[in-house]
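To begin, one chain is listed below as structure tokens, in the form predicted alone.
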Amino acid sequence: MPFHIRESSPLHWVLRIISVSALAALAVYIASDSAPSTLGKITEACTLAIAAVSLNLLLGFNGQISLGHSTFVGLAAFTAGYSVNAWHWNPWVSLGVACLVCFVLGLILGLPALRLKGPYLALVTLAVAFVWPTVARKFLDQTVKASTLKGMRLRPPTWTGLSNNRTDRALFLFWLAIVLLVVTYVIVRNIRKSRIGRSLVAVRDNETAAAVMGVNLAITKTVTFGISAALAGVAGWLAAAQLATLDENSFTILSSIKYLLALFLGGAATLAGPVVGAFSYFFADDLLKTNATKWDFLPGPLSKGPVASFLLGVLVIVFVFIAPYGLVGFIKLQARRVAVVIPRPLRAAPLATESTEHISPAVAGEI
């Protein structure tokens, strides 16, 4: 029989605690341990991570479905990219103008949302995706008169005792990668723990039972477009830190489709699957690219051409059969077999007070 822990007791806690502090330690010893080109990666994984919890907010809780988070992360790239080089302007400021940017032309794709649901909706937003690659060129030819943008090139502020080298830099960038990761996952959770949260799962199960609660439909989906598309931003401008040139191949829909990918082998609709999904599949997909090429055993045609490819596509189908609720979700059913965590009781509802005892039935009926 399974160990019962109650949510939020001391034990909960404990627990949580746990889990973080190891986190942290395990940053810690990456960190230290760790050559610049695995510092590298990991900030791409987390580049990944952070625009697959965008993602999640959007699909995954609001059951809005979107193929063009690429345009998101791209336009945000090519802003912070551009004011940065062009206008001089302070990186950090450029962050926020990429994720107002990117937020205005989040509401503006989410009309379409208000009208059109499922494929059709992702049909429009495929469209886009299809579009920005375009829009990009036309960008460069016309504003750049160059085949690449140039990327940020981040600098360590001289208050972390860091360099301007290639060893400094990709150590602060780790970092910075770990703390908008975190970021962004709180902002998610605490939205998706609030009020607005129970609204976006209302309107993914049933609209018409969350219009008829109370749910602004127009509004929730608009605004959660809105937000999920400035929190893709945020990995775009992360990414144009990290890349030295952008050009309009950097952000095409292949990047939605790893986005999506990221978000289902995590798990969708869970707080911790965009990012468990992300790490997964980027390492997989690292993993199968350096030495997949080197296995003599494989037969035939698979020792020639992009095996990588054709063996990661097998891992993700045969995963889908093992696991259909992602890496989170595959988890959490072996674990319910040792502890579960008991929801929070409900708060009973106040007792009347002295001062309404007294009154009369027709008063209190007015009241």
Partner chain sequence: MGHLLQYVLNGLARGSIYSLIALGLVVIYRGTGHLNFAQGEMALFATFGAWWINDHGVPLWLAIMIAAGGAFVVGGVIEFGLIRPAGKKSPFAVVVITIGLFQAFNSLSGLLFKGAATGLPFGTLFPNKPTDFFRLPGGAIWRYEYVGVLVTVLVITALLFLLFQKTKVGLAMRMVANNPDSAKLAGVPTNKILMLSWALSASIGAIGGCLVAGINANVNLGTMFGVFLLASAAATLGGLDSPLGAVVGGLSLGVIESLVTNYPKSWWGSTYIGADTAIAVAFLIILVVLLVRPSGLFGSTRVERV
Second form
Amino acid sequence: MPFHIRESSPLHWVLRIISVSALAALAVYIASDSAPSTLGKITEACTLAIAAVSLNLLLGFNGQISLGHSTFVGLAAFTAGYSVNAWHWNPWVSLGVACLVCFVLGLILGLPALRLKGPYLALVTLAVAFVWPTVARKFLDQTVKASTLKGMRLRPPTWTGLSNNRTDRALFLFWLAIVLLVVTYVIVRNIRKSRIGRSLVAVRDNETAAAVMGVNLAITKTVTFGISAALAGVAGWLAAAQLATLDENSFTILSSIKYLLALFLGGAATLAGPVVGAFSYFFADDLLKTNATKWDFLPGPLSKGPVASFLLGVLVIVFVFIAPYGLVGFIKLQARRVAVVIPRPLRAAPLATESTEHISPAVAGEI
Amino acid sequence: MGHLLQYVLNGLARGSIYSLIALGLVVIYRGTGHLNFAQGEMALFATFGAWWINDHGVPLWLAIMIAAGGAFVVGGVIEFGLIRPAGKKSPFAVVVITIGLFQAFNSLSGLLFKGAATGLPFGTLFPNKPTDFFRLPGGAIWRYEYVGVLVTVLVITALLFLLFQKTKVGLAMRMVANNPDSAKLAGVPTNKILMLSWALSASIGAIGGCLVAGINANVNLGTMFGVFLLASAAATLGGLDSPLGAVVGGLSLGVIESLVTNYPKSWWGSTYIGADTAIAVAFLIILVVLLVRPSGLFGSTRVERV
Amino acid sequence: MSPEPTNANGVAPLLDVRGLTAGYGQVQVLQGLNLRVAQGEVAVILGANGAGKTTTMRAISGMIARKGAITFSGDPMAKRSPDEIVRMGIAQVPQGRGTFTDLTVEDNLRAGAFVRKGADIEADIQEWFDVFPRLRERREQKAGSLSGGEQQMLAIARALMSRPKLLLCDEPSLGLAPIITQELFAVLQRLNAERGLSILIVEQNANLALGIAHSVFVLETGAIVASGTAEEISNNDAVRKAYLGY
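Taking the form predicted alone as the starting point, write out the structure of the form predicted together with its partner chain.
Expanding to the full complex; the earlier chain stays at the top.
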């Protein structure tokens, strides 16, 4: 018999505070004890996580697939890089503008999404992802006349007490990435827990039924697309803050596929899933890439480069069989044997209970 | 006018390959509702296989046949060993697996075939000396290799349509596509049909991959990615559950691509042109078509129950 | 009222179901169901919405996981797959007709004969066109374009193309106009009388079903609560109140 915890009861709060402080302590420990290269990797992983979190809002909670998120990330990175370098904008202003630009493009992309479903929507968004590098290339050819655009080279502000050397800059970017990831996560969490979040899920589970219950499909779906795109823009801005140069080929369909994998591996439609998935995917990939070169036991004619990539593909496939609802889904399933969080009853009519329970074990009882 | 004719004919040849790969996607989609993201890379692996067999002294045509046969087996095994068990686990599982296969097959090709990344010379399937072409009215020329590709694909497509429309297996495939439950109740072993769909799809893909490599006279790790994108676009344009749609979609995309690439200067200035732009235009057209017909040109719309 | 009626003639029943349990996921719908259909008879299962009628049909046809003993002509079939069961001689007309809407009427009939081999398939198609002339008129049309009644006829003809010994009909009256429903039941009765086809029907429309049934089973929450001849059941007060409304 599992242990029952009521949502938002004192015990639940204690558990929440313990887990949040543990994560914060972990971050402080990593920051104090890691080489700049490690911090850089974590920053990259955070970028991936933010993109996956934004995709989760759209795909996991609203059921709209997008293979075009690489476009939003790339567009935000280019907007930030260009406005800071060419127009000498304040980088923080460029964050707002990049998100706004992505929001608008997201709204526009959300319009065809109203009529298209599943694989048809996947294709249209894929088309956008395909076209983006070409557009970016033309833009670079026409304006900066260079193969790449410079990044923002963000300096740590003076109040942090950090100087602009490599170590301090890595530390600053690390904390910046953590803060942005937390902010993105909290935004998505609050949307999910609100009335709007419930209408998103209702639209995902049954559009017709949701419309009959009074959800405005057109507004819900397009605005979700817009918000998701804007959050993806945060990831793009962060990439521009970290990278010295911005190449249009860093934001191709393959990046979109990476976001999708990170999301599914962590657990779609769970709040923590995309974050856990992004970190696991990033470091599994990194581990294989650094170690594959050392494997001398491979027979001579086999080239070592693709080994890591091959193993990652195999790993992904094997993983799906072990945890079909992602890592978070898997952990929740195991944790449920120990303790169950009972959701807080809603103030609205009892009819409006979470409609997600039957979808997957991963969805029920989000922390 | 002569040029226009020539561009259209060349476009048809490339488009026919897209339609072949698209047919492979449609065969799987009809059966299970899954989009096989690994279709292109499975074909790539089979194409490298054909190269390897050919490299060991087997005539190219025969090597392609063997590779297609091998792909048939591999496709069936993938359905049986991965897709079917994963489908029972979660709706996302199959998507993730096809993405995993995409990566695994691409890197496996790089792993097994030395020089795959930079490209291996692929033999020619049709006469392709500079003088091997028909002269058409208006000064257009039609190269034998383009004729060869188009004819080969049309023959394979015709055989596939015969299979779908005139054989018992084809009837079973249509039954499973239309109503899997009723197909089971009529005694169709649906699992075997789905396995066959994957096998057939992989086999078609292998032939498509070899035709691309033949035209390019080269096969490398990136050969199939763009082809796969256009093929999936073609399948979507035609309607993912319609074989006829895949053929029409593929041929039209080939022609669009050829026209856009070959009419640069007079239309929009040479700096803006490239294969990518052609694809961008193609995708734009698809977007418009899908907005008018959300299930593609020939796809069937299903009524949803609440 | 015994839960296991014995056949009047004492011959082993065509279909014998004992202790059938089945369900979906964690939910068990059938809780040890017993029923028998004799050779050449029309048996009817009466039951309200959610009683488990469709589940019973799907369990017999092997479409869902099930436990219990099922024999057909004495052969155990509880572990058989749907296609093996069709080959044994059981054909089902599923609820909502289950026609292949994208296939032509003629292809639908060919689809029904999937388990058969040989040249007499075409002859059978012609035979069913004689029985249902409307289908002949529309043989080149897609099944999806037929009216509800025509689709139900097509579904029955398609099921019969496998030359079954037992026909299962899952709520054939669903969504049809009363006059069409009557026509349909007349067809079923004729098939039974003229060809000796054994039929098992599940129905909510008790009046119609009792009219053609030889034996009747009443299904409630996954188990048979009453059974007997059509006459016995019609005279049962509780059943009358619940299903006939008088």
